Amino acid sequence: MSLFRAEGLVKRFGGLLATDHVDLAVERGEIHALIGPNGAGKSTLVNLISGLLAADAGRVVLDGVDLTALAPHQRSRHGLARCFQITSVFRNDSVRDNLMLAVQAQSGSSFRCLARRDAEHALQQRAEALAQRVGLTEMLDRNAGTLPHGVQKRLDVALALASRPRLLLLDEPMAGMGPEDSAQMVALIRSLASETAILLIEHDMDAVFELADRISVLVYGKVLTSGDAAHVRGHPEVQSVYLGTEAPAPLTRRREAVR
């Protein structure tokens, strides 16, 4: 059985059918990329999966648990975490405090008014381990808002990892990054596959083809095709969608905004 399944997800906005009975599965240990042109329904689908939108039909199942009726924070407790395109760090707090708050929220560690948060040794250790995991050990005492964009993105990933997710939704993690930061994020995402399954929504097709075990192409709210990089590159309809060609042409690896 797949770790995660979206089954027949439908979302309508008035007369617009944004997702049309979408089926999508993510396997354990898999990096599964979701791509598609602008207006394909990717953002709507991810919002349905994470619980920010309620589906009109269909269901979402993670590790055998039906999450369809649950709020986003309840889905998080069952192992679903999400990183948004825009980072959600506390900009005026240090990296350490950001991580400790995330660990505290997920661990149930006390908020006792007579106990210093930094005195809880296990909390400190977990926060420092997360910083090391994403390469931020040397930046623990810096204010998150002063970090470069790419580093803030890695902090955002660490905040999501605090919940020890079974499935991590990464929404355009390479957005706005230069080549060096993108390479570091690609390496980080690849390393995470041993800890959690990943559903990746990304414009950078170089990163998609490098990272994804499987790629699903969403067009007009439907999954057009799903397969490995070679399958997607050679699919005639994918060629037409992305290149606007009547006769299929090679879908070369390139850095191109395709959402």
The other form holds:
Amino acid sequence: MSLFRAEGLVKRFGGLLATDHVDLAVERGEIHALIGPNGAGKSTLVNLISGLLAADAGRVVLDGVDLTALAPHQRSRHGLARCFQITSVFRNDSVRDNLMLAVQAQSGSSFRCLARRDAEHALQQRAEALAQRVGLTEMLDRNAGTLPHGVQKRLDVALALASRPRLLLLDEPMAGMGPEDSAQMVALIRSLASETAILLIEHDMDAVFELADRISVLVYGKVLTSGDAAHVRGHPEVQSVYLGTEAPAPLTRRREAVR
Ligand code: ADP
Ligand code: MG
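What I would like now is the form predicted together with ligand ADP, since the data block earlier showed the form predicted alone; can you produce it?
Below is the entire complex, every chain and molecule, led by the chain shown above.
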């Protein structure tokens, strides 16, 4: 049984069918990339999966549990986490406080049975472990708002990891990054695959082909095809469709050219 299944998901915005009966499975341990041209419906699909948007039809199932009727925070308790946009970071708080808040928000009652000081200590330890996980140990006492963009993105990932997800949704984690930060993010995402499955939306094709075990191509709200990198590269419709109205270009071209 797949870890995660979206079944027949539909989302309409007025007359626009943004998500057109999408079926998608993510296996345990898998990094599954979702690619497609701008406006294909990638973010809408992630929003349907995380519960930020309600689907007009279809189901979202994680580990056999139907999450369709649940709110985002309830889905997160079942092991579904999404990487929020930068705005979810409390910019005036330290990295440590951001992480402690995230851990506390996700911990339910598990710290409540401890005495106050022990609870605080346990929260701090978990926050520090998360910082270490994403390479932010040196920056625990920095104000989150003062961190460079690439580092904030890694904090964002750490905040999502606070809920110990089984499926992590990443919507363009490399957006706006230079090559160095991108390379660090690629390494981080790869290292996460041992603890959580990942659904990765990313425009950086170098990163997608480097990371993904499987790639699904979304076009006009529909899954055009799904398969490994070789399958997607060789698919007759993918190259022209993925690049929309631009002249077809090989999907292997360098990331600078893709931007
Ligand atoms: P992608 O992430 O692949 O670029 P989106 O999911 O953001 O695509 O958008 C898919 C389509 O749905 C686009 O045509 C977009 O304009 C439309 N859309 C997205 N969100 C909304 C919304 N809240 N209201 C109306 N239309 C929307
Ligand atoms: Mg998008």
